[in-house]
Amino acid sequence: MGTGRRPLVAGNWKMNGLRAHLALVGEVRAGYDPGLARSVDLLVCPPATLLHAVAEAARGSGIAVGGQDAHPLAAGAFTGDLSAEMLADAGASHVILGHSERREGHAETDALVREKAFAAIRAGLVPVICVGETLAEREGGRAIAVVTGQIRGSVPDDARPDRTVVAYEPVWAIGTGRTPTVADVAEMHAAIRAELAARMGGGAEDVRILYGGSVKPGNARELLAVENVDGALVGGASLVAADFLAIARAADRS
């Protein structure tokens, strides 16, 4: 955990939730407590469909509410997408971008999380962008050259380190139960430190740098406590209310 920097915790509900999931962010919301609100941010990213009423849900809480992807314009004739300005109307502070689930199954470049990138600055949201190396990358001796060729080709120029994030998710480890090791986890995030100070220098020890891929209450402790990592993101454990509170309070440094 790096010292001035707020852990963050964000949950990615991905493509799941209905109305009825409502009840979990009142869930999340009443064992937010003032102590951990004192020392750990909150974030929930749930489907668009449910952006707007999350958003009124957690009004007041502390608790932050982001996007999970946006279209690079703020408008125009894109059947079916979403621009930064409407996840900002909607009540979103953030949006999740680049994710793995995205570059693989919607053949998502760098270059365009980049565009992404500066589409949610421009809208006034902290963009939470994604990296992280396939199985075979890591197996190669390749995952270090992949995720911080990622970091230059998707973190924009101008990105502001006190409203950047970035989440490195080992690909083979998202959903599967499979978790780097502590020592793994400590090199990448000290390569993606590296990689960024060479882009904003001194500024990107501002950056928080999460930390995603089977994240439970089990392992959350030990991997947050790992140097540089400054908080989680989380996909399935997040859709319980007990799951999330607990990791949130594993990263809790007060």
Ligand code: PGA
The other form holds:
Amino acid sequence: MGTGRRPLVAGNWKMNGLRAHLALVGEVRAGYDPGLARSVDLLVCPPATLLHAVAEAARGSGIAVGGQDAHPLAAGAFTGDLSAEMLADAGASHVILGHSERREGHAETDALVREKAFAAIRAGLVPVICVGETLAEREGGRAIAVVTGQIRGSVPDDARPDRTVVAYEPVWAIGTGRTPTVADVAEMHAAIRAELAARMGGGAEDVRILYGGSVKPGNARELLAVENVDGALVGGASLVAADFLAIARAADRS
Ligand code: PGA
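Could I have the structure of this protein in the form predicted in complex with the named molecule, to go alongside the form predicted alone above?
Entire complex below, previous chain first.
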């Protein structure tokens, strides 16, 4: 953890959640006590159908709400897509972009992710730009080259460091219960910070770099203590309020 960067713990609900599950937000809100709120930022990214309702349920709590994807354009004939402006209108302040499930399942390239990040900035949203290597890339010794290449290709030149979040999520760690070693996480986050510094100069110190991939209450403290790990992007465990809150408490350095 570098000085000046508040930890951010973000929940990515993915394609999970009906209105019947909105109580989860109330539970997270109830556990986000003033002590925790003083030192850790929370972000909840529900499916777009629940954005407005989650934003209403979180109103006044300090819990931020985000989308999970956005189209590069503000409006137009793009059936089924949502613009960053629409997410903002529904109550979002952040948007996850380039998650590996979108890079893989929707053939999203670095160039497209960068366009989406431009769109987020245009709409006043904080982009949470995801990067991460596959197992074959790690085993081939190419993890750092792949991830720093994704940073170069996906992060817009004019991104404001203090309004940019990067999430390092090794593809093989997502939803598998497997995590990289603490040494591997430290090496990767330092490489990401250096790549950002090459682009942004000293401002790169203000970018929050989250670790994601099988973060659970049992491993959060160890992962969140790694230098340059400024929080977590949490999938499965963000669907259980007690687990999400335990991870948030593990991020508290105060
Ligand atoms: P997981 O997902 O915590 O369920 O591994 C993380 C993510 O994909 O953001």
